[in-house]
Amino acid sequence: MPLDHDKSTDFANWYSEIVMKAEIVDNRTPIKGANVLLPNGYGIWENIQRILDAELKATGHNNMYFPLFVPEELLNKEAEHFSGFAPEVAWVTHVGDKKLDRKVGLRPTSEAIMYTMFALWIRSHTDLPLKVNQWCNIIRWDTKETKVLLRDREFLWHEGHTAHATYDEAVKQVEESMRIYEKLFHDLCLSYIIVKRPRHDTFPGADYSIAYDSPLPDGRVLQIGTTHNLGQNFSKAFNVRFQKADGEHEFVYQTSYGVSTRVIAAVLSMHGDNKGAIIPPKVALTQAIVIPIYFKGKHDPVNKATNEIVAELKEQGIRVKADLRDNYTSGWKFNQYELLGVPLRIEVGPRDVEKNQAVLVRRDNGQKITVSREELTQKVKEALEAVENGLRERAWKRLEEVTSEAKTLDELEEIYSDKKGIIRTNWCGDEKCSDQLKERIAVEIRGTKLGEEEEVFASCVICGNEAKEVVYVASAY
């Protein structure tokens, strides 16, 4: 077993090991929670960017870049209206030995700086809708223990921000963002539940928040994306107004949404095994690795066939490379690329050259397929699609396995102590009950399932009073 820890019994140490050995992240930096994304990890992020960027541009978003620095008065202005991220803001207070006249924050999110500019740009209904996307880094100096990709102090993300003339348009924008994210998560082969957050857990300043919670092997869930309908709350705080066709002035209606490098943690956790990472083909840095199998005196014809295969597949847009090093055995290379999570291995030996064939090996299940050179390109495409479908099917089966139902608090506690996971239950809607649940069992109400009107099937699981809604509870990172 390439990894020292077992995923099913020691997820925490398995995860810490895989992010390093699969060359995703190097966290040995002087600042804890600010890590190096290595080529294998950054390659995943680049492909996530490629998928999201195409979808955002196709729906009318324009990429912009806003300053990292946010003046203290802007963050204070936001804090006057919403609790925000003030406790996690990192401040610049000095330049050299000179103390600044005012503190400057490093963006914990971009509402304050963006909406200050929106107020300058938006004047008329003809300026709407305004749909902006930003790719950037975020600084949140969380005082809690950091965990690579799961809880970093510096991370990368995309954040979409839009402004509209009506509330209905903002609602439709929320739905559009959800379609974009569902496309991304489909390509990442992730399973998840979509929930509307309870009022007490809504993004500060939002009318409502929608989140995507993905199950992890340790029984907890990871929020892999969020969408917020901000209504007019931020536009009133930052005076973002427009003149309507009838001459009257009104505050704009806004939305925001984001996905960060945290989603890479979900990919590793959902798909990886005790051999290493398994990266979905759509986002893998390398989709196929060609490994020559050498025998004495047979290097040249094998290398020639290997190079021809690489050139042929590259012409078809497949991200492929060959490992021609002769100071490592083919077995060592097999293990190495399984550890890195390359979705497909292509083996070429002297006998394969003689028979004009190659052997394909799927990373997700180890299945071997011998194919002729004439049909190689098509079979590689089919194998990559099969890997993707296999990962996706396994992920949704996993979500089903970890989802349970509880009618009473004792039943909920028993389920949680046994396997954790996501538990469907009933709630009266009182925040005090939510607090009691978190205090007693260390789970929180994640929200109601979006798009489904679920009938309550028992009384409130905490207080025993009449339940108002079916909710999903889990422990979250």
Contents of the next structure:
Number of protein chains: 2
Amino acid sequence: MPLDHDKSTDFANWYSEIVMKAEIVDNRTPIKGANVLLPNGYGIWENIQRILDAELKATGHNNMYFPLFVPEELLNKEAEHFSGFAPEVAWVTHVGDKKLDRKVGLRPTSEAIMYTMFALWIRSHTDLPLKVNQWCNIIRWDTKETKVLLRDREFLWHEGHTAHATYDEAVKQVEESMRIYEKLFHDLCLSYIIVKRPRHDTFPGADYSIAYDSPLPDGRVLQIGTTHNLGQNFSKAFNVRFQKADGEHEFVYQTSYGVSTRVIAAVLSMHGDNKGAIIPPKVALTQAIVIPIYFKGKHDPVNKATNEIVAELKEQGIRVKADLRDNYTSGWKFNQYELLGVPLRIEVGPRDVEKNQAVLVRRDNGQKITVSREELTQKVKEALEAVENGLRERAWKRLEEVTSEAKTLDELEEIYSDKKGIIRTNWCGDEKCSDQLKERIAVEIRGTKLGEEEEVFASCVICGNEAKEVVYVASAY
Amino acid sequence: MPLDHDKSTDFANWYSEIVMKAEIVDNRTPIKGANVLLPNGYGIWENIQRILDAELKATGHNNMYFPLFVPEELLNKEAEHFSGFAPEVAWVTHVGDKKLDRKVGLRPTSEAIMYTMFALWIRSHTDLPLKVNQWCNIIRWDTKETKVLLRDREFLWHEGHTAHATYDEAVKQVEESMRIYEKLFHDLCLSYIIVKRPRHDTFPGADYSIAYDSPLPDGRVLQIGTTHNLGQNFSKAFNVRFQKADGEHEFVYQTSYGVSTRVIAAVLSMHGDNKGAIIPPKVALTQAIVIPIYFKGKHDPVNKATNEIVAELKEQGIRVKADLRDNYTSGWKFNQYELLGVPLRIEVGPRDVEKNQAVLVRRDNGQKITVSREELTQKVKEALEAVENGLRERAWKRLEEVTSEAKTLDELEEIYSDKKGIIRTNWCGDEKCSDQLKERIAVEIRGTKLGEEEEVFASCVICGNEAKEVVYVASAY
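Alternate state requested, the form predicted together with another copy of the chain (shown: the form predicted on its own):
Below is the whole assembly, all chains and molecules, this chain first.
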């Protein structure tokens, strides 16, 4: 077992170990919470970018780049927004040895700077909808806690921002963003619940927020993406108005949504095991690793076959590499690429060369398949798909396993102390009850199920008064 | 003429006008020098990224992401490097309303933070070469002057950083980076001279710097890319050592190189005209715009043909769009897409539909070509190639035109007052002479020609003493 910590019994240490050993992140930097994304981690992000960018372009989003710098008076324009982010804003006060006349913030999100520009760009209903996407770094300097990929002071993300002529269009845009994210999470083989956050947990300045909560092995959940219907809150604060066809002026309706490098934490946590990471094929930097098995100096024929296989698979668009080093044993290499999470291993030994075959080994379940050279490419594609399906099924099964139902606080506490997870229960809608719950057993009301309105099945789990809605509670990162 | 300023007689104002009107940049942001890259500008950058990224990956570079934050003590480790960048470093001193224990700089370049990590990663000769690439934002806060894309306080770039076991390998790496950049500049249709910068103009901390200077229409030159052979200067400062096969320890040999969004300024300046931008096909967000010509209400057949053409060209991988709006005249649209720099226009009128044809109009020279529907895709590809070749030829002709030779200071001054440009002359190698030249006529010694050593053809153009080398002088941005 190459990892020192066990995933099921010691998730926190397993996680800290795997992000480093699977070469996802190096956190030995001089600034806590601002880490290096290593090739194996950055590769996941590049593939996420490729998937999302294609979907965003296909749905009419235009990529742009806005400044990192946001002056205080802009951040301040939407009061709720500002108070939500202010404690984590990093301020530039000096350049060289000179003090600036006014301090400048580093973007904790780009609403303020973007909508300042939207106000200049939008004049008429013919300018709408405006659909913008940005890929950038984001600074949220938590002065206390940091946790690799889960709570970084600097992270990478995409942020979509749109402006519309009607509230209905904004609602439709929220739905479009959700379809885009569901496509991404499908490719990442993640399971999740989609909830509408309660009012007190809505994005600062938004009408409502939709969020994706994915279960982690320790029973807690992780928010892996959000979409906000901003209504006219920001357009009023930033004076983003348009002239309608009838000549009247109105404030635009807005949405914003984002997915960050945090989602990599969910990918690692959901799929990894005690041998290392398991990276879903669609986002793996290396989808298949070919390992020649050397035997009594028979390097040449094995290397030749290995190189041919790599060339053939590359030709077919598969991200494949070979490890021809002879100062490492095959066994060491097996362990190493299992640790890195490469979803498929291809072994080529002298007997395989003789028999004109190769052995495929799936990373998710260790299954070995001997395939003839003729059908290799086809079988590799099938095996990668099988790994993907295997990971996805396991993830959704996991979600089912961690989801429970509680009618009373005692029930809820019992489930929570037993396995945590996501608990379906009832709430009166009062924030005080939510606070009480959090104080008592450290779980949060994550929100209500989206789409269908669920029928309450008991009284408020906290105060016992009449419940207004069915909610999902969990302990969150 | 849609532009208010003439390129040949008033380049500075023409440039300021075109970056905004061709929708490359919007500089109406609250922070001077930190602007918005608009879709038409960001699209160029995305295509540059695509071209460079493929070349960098093919040559074994691994993409990673390093922190934006660099503590002062790291920047300070290589003294010359630090003093070169210190005046432009933006410092974060506060988070929320709390003062940080130590101020943190924003990367003006990533040598310091990267090589701190290299020291942790490199142990043995088998770890070498290490070839890293990063795509990121860079902060160089010029407190005085800013100029859109030419001198921005925040800009985007790629930076390559490598470590090698021998000096020779570092030299070869410099050459590899040059081949990569020449491929990019070829696709951007830019002309340039490649020079080795004089000692006093070398990158702070480098052994020597190779740079590309591209001529701008006002007779000045613009550095569009650089490669530095860092020797062991940084590896000694950051203690990046490796064990050789013979067991001895040695400091690694390093190189770094970068190309930024500044290159977009060269693209606009080199190719644009008084009608607007001309964007080289390989990097244009939109390569071809299809404009239906409406006539007496015959919208349907024309729109149908337009949509078919768009679908067919998209299928062939051409970045094409149609403008079907009927509240704008065809003439207005022609002007608009010329302004934006779309390299090819495709006109489809009712008679074209009847005759089963379309009209292609090249942006670079206005040439019209009537083509049958059957051969449309082929002809569009040919026309885009022709535009590219046309731009490239013009650019290299331009370089020839602006290059002169001077034996004496009088000659040099006369050429300079006449047309500026790049002047080939002789230098004794003394920095004082270089300073004198700069004071007297505001031109800089840009460097010596790379590769062949040129024979001096007169005495030092400044002091009259024996010349040591042939140098190229110019006024630079």
